[in-house]
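One chain comes next, on its own, written out as structure tokens in the form predicted on its own.
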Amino acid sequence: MIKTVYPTGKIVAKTGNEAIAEAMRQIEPDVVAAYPITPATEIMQIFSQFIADGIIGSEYIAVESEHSAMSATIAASAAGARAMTGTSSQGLAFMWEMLYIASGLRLPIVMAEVNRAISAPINIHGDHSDSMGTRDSGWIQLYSENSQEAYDNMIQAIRISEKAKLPVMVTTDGFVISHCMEVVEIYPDKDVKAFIGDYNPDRYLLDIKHPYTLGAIDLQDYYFEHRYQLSKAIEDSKNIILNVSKDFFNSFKRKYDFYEKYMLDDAEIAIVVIGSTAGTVKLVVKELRNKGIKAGLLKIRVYRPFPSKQIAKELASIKAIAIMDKSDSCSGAFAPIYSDIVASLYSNGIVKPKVLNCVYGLGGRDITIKQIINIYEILIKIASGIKYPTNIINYINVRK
């Protein structure tokens, strides 16, 4: 049982992994098993001290791979346990056989995913290429801005992740968030107990009372509507989310949705971003918004299950937009998020707007607040009347 640390809650300075160790903490998950790996060593390196320090009873396995730490996350959850990991890049990579086998089993598993550049060549700084590899694997994704938001997505993960019978993963963008300092408040002990309630599994393996099977071969009788089952189970999902959103306002007075608007409500202009980034576009869209100029942000919080049809309605009457993927999808024509917001704007009958694709900051190349103005003095001009090509990705700061 967990040791008091925070009776009273507090506001304290940490980095994104140190919030994520905290809320592990409170958590206090029946098994966490993980391999290390830049820049998500240091969140395993934090909680499993906590568990050395006799401050909490989890069980720690330290695995040979990422594989096998997936493998036996799963192996925990299905008989029984509330069962967490976490891991990066090629980490995520090494567990992606197995990604398919927690969310095809409805398992309730909750990653820390620290965003880090697939290789090769070889780098350990922060992009999204190796979580949106993974957007279509059934995993629920929720994206975080700040440390603040990685510690409060953790928490309701949790609650998430058992409700809808899925596994969610919580990302972080790789040492911008993950290795800096923040202010963040950490909530009492018992309140974050509390919120998450007791873990009781409708069934598990080692019920022997009630036998089961889990995980038999499923051919061309019944695996289609399997997959349908796992589909839906994923879009029912997002009124568990924003169910599990309005509780924790209730309880910590803080306010999540699948996206945040910033002064979006009567842009003529606005970015789309996911991640860190959101927070110097913010910047910029206070710096614009005095000088007159209607610009405005759409941060997405929640990829997956990806809300489409809010999305479209709130980018319905903007003249022009830039989405900023973080990643390039190398064989599609569009980056990843480029392309579920014209297919969702599309889809829902709307094509008023002119939307361009960014793709920056691959490999963790800083992205300035200069280069995000130029990006909104290019819509400035789009939205005017003035021709630019759209049917283009345009590369942010690349040498070419």
Contents of the next structure:
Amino acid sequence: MIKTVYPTGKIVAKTGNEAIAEAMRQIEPDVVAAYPITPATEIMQIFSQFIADGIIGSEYIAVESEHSAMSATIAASAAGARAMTGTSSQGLAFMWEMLYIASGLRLPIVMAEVNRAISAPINIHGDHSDSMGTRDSGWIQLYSENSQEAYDNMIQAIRISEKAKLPVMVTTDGFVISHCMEVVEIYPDKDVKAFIGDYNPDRYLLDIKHPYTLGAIDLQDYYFEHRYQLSKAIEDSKNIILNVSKDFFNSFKRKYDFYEKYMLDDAEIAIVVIGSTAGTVKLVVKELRNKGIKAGLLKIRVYRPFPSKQIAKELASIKAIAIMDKSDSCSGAFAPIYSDIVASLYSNGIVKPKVLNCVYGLGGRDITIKQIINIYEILIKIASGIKYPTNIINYINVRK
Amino acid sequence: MELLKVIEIRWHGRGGQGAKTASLFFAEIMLATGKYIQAFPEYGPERMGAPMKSYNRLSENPITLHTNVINPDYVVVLDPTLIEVVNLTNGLNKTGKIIINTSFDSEYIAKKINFNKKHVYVIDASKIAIKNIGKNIPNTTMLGALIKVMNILDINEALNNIETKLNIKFRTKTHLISGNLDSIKQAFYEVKN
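For comparison with the form predicted on its own, provide the form predicted together with the partner chain.
And the full complex, kicking off with our chain again.
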């Protein structure tokens, strides 16, 4: 039998969506407002069934659009409720202006975001275009490699958001994780509830004894200061995230950090990637290590705030690095993760590694073991001094 | 690849026949025996009657692989009309096995799909499902055939396990439980090469 990491944990088979819904059941927020969308639909389908069956006492608001879903979640959070939502792709895009309001008002909302490509052309499959587009919205972003991480991230997100007074989105790869049944360890309800604790906001609009104004106009005199405070809050949330990870490890024995290093410490070549592809890369790294090739992997979990100094330090002595982006900025230059990492390296005085940008998997195109091996083979060449263009994006498996 | 000591299964069906449910169900049964599992449908919008695929991975070790199944070890076909429509043996390992719901014998089917007869298994799952469940939903029946061909589960232990799961799944349609169990059992004993 498969052993649990947590002594009273329970091994179950769950899809990513089921694991997230399970976390939401255990969290039992006061209010959830959502407008379900593929591939995130099941999260709300399962969660609302828990309410219909009388298992939990959350209030579910079936709204008429994602814009309204985020608006209602913001209102509930401002009123003092623990509020959550979930969406994907066009749904996240439709929430756009409200995302900035959630973070600007410093509301601790947690959102389950199932990564899916953005239209047009219309596509329901997984890539990171949706959440990468919101990377500057003032939301904390936690990415998950698999269902277990999605479940664990959801639980941690509640603590992080309420401590940082910032909204948090927890993402999973559309279909690859959201619809893939895997082995997940679920912790007892009471232990999850004990970990997240009660929500007691410092102030809230329904506290009529202490009235205050929220969302007032803020022109040249103070807008800048408030935006600075938001930026500072994101920066400060780094410590909060690490502290919550530490507590989570103490409670449930699973270790989380800004990122996961896989055979990275002595690596000469490395891939940096986010999400489910990291699992496939791990297999390739193991295989290359068996052949004596010093390959490594850095999987980013916390993309916002971006752990800039830490990542720069981890990559400092690697000869050749491939940054794999599952989204394209259409910037005429590079994709998001690459830009962040290269800026981090350069600003920390690290200029030696050769860094390649690989864009892959748009619209859910499969990324195979063979293609990942090919990327490492290119890195081996670059590391050995063979010239290879690193100032353009390498599009993996695309017809040009 | 040495590290891929993972058994991969591909299910073919038509939307509505329960190929996805069968793969999820099979994963849960295998998890109960201590195996690491994955089950996932072919990613896409599901349309009633349209050809669709679903997959399983099984391993003694945690499965971190998150790619499509390209070279399955087993192929399970829920709908005989797919033989004319889909390349059922695509990527199937030469030593892999294919199990088809059909009233024809394995020799005829092997010719039809151009695959070594030694690895072709047949079962009239639709007939069994109609008899036991009253409907042509052959997914659980094919599950019984797969359990037999894979030869990795004790059928009685599997049936006990499946019954527990069916009791939850069909808690509002309890009349379907025994029919499904009978189908699984019958297919287990009747599937042939």
